[in-house]
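Take a look at this single chain, the form predicted alone, given in structure tokens.
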Amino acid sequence: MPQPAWLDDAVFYQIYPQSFCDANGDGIGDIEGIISKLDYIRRTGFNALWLNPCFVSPFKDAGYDVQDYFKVAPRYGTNDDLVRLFDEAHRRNMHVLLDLVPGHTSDRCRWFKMSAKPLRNKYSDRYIWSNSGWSRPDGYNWVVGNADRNGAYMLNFFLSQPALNYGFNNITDADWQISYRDKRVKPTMVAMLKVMRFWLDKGADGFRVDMADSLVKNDPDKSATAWLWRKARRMLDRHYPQAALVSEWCNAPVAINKAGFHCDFLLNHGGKLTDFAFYKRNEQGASCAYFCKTAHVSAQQMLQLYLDELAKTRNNGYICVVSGNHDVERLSHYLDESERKLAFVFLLTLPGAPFVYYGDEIGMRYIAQQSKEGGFHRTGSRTPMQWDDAQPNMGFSTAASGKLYLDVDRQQDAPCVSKQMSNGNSLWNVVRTLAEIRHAQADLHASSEMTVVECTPQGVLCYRRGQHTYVLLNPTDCPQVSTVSVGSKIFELGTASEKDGVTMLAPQTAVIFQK
């Protein structure tokens, strides 16, 4: 199937707009920031951004409860402020994903306001209601009392999110499910293309999908939801064919083979290769993740089924990996700098378009603390981008401090991207000079295959991308030996060195070589 070709040598950048940098000084990031640090992304090597949503929201979820999908919201800036980012970007060869929120909206949504009111309308139909306000069949979370609407409405994920109506696969009460193939819920999906259509007639170039399979309900095998994201790739393919889409949903095989995303990125979902490559831990609570120095566990199991999903999907899209997002806690929390600077090997090597959650760059820590916006435990991986010590608010805001969306790290160590580039030896230096190779080379392209020569029982991975370029990983603690012989070096954390014709890797050794 035929993708957007920028997205073969894409390395996205994701930014949480609310906490990235602010600079009207009211305490809250925003479009401008993002357009001030521009050259700060480009330099470090991303040429691909994914913005969190941007819309007018009550904020009960941090802005997945939009409430109206046309205009952003003004703590951000104006429509015109993000098609000015979008131009800036474009004029530094940067492409720009927006985050599309297709299953629910907020209950401030004007479509909502109107399908709760108790004469009918067009708009009756565009959220799932039962057939009473009495009547709430199991199965589902739904609210009563809320509307003049004699019946009660499904939720979708928050109290404020109701569920945008798709229909149902299989129906199983009359009385109130209606087919997804009904001309009564028509109407939703096409108002989602509009508001496809609308970003990227302003210079957008694509959508994240959050909870992409959460629109049909009933839908065990997803084969309704699939079908009818089908549809919207048929329109990005018929008029925006550079435009890309990549779903929330870690299953790549229907995702991608099924439902026509691009791109479908690994969460930290047990049993994926995100969570047993960072996160995993053990009864005990401790770490067998296979890039925890201490766990000495052998990448198999960790490979086994994201290989199988990559042949699955082969030619037809990219599984992508990420280094974290707003919904988890942050890769520091679970790796230490050594750690993640052979996590960033692996991230950066992979097929697919990798995806690098603002701050990771430069090893942000994750903050426990009170929740803010329905982020809960995920509040403390959404603190502000930490800029420069020596700045107020590590840069991120003029603000009074008690002002700002969220703290920064006032820990005397807390990183920072001043400190971080001018230290040689950094995470952030490591990140550049990765990406800075990934661009560079295509065998390390989205497209490109990917083939595990060594895969030993003490943890020493090699695999090939596409021709001649082979990354080699020791990610323990101990001296390790590989039976691959390494060619011209073009990246080496650590040292690797011929002997006896074999290999020794020093501890924590990464190694990327071409022959």
Ligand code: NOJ
Given for the second form:
Amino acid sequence: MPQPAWLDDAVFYQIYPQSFCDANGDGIGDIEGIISKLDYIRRTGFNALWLNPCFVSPFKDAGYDVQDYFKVAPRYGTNDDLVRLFDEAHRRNMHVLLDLVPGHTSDRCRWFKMSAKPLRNKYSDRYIWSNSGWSRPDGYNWVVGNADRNGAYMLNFFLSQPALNYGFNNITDADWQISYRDKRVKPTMVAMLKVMRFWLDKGADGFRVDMADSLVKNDPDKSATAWLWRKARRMLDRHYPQAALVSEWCNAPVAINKAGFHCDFLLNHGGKLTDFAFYKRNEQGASCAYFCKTAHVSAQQMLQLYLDELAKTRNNGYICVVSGNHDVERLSHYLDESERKLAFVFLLTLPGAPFVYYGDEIGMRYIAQQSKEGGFHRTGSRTPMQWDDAQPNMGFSTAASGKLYLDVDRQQDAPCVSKQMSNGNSLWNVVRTLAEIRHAQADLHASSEMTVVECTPQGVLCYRRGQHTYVLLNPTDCPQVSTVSVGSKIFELGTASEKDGVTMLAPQTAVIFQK
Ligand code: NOJ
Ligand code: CA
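What would the structure be for the form predicted in complex with the ligand, rather than the form predicted alone?
Entire complex below, previous chain first.
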């Protein structure tokens, strides 16, 4: 299947627009602010962006409750500003993904208001309604009493997010469930395709797709949902062959092979690579993640399912490993800086397209706090980017500090871009160097193969990418021995030295070499 060529060398940077850079001093990030930081992003080695939703919304779920898919939220700027961001990004050889939320809208969306009217109209079947206000079949989340239509409507996520109607696969109650092939639900996907075309025509390079697996209900094997996405993929192949679709699905064989996504996110779900690598704790609450230096675990379990999914999706699309996102506690909550440096070696040398969450490249902290815009525990990972140590807001905004969307990290040793850039040993410098190496070595690009060469019970891991490039890791706080001889090094953290026919790895060592 054709792939947008640019994905092969894409290294993504995820921007939560509220918190990246506030250009007009009103306390909240905006598109102009993002444009002003494109050079920083490019210089750090990122050549692609994903922006969380930036459309008109009541922001009860930080913008994942879209009110108008065709209009940028005034707090971020205008549609013209977004087009300028596309242009400025393209001028720098960068690509921009928007966030598409196809599973639900805000209950303030015009489609929903029309759907909630008692008189039948064009939007009556756009959302999932039961056939009477008194009928709220088990197994679903319903809202009743919020509209004059005689029915209850189904939620897809929060109370403010009614589920769009793509129909049902297994029909268990024909009174109100419509088949996904019925012409009454066809306009829903047609509307989403229209949204996609609208932004692609303006210069967007594709979409990260929110809850991509949630469209058709009663669809346990996801075959009907996948069928719908293949329509979207056909539209792209025909009209926008360079546009990319990245799914929030976390099941690459289904998302990529069946639904036709170019990429699928590998999220923090239990049993998946990122869980074993970064987050996993034992029953006593101690970290047993591969990159925790005291854990001393083999990489075998971490890689098992990943390698299997990699093999299954080979030539069809990419698995995207992420440093974190707006839904999870930041990486720094789980791993210290020395551990994170090694974690970035791994992240940036894996196949597929890596995604780095804004601020992770400088080690921003997770700051537990009161919920904002439906963030709940996630709010602590959504705080403003720290650019420098200037007052009042570390370069994020000139607004009075009490007027910020969320406060910056006010601790004495809060990391910031300017300090990290001027320190040769900083995390930022490691990330930048790795991204540069990745761009320069075709072996490290998304499509090149990964072969495990060594995996010891003590935690040593060596894998080859492509024909000639190797990554050798000892994430533990003990010296370790590898039987792999190191060729010509192109990156080294810690030390790897050959002695008596084996390679001695100092604690927390990572080497990239070629032979
Ligand atoms: C997943 C998004 O990442 C999350 O932030 C949002 O709350 C839900 N989907 C609902 O759209
Ligand atoms: Ca602003």
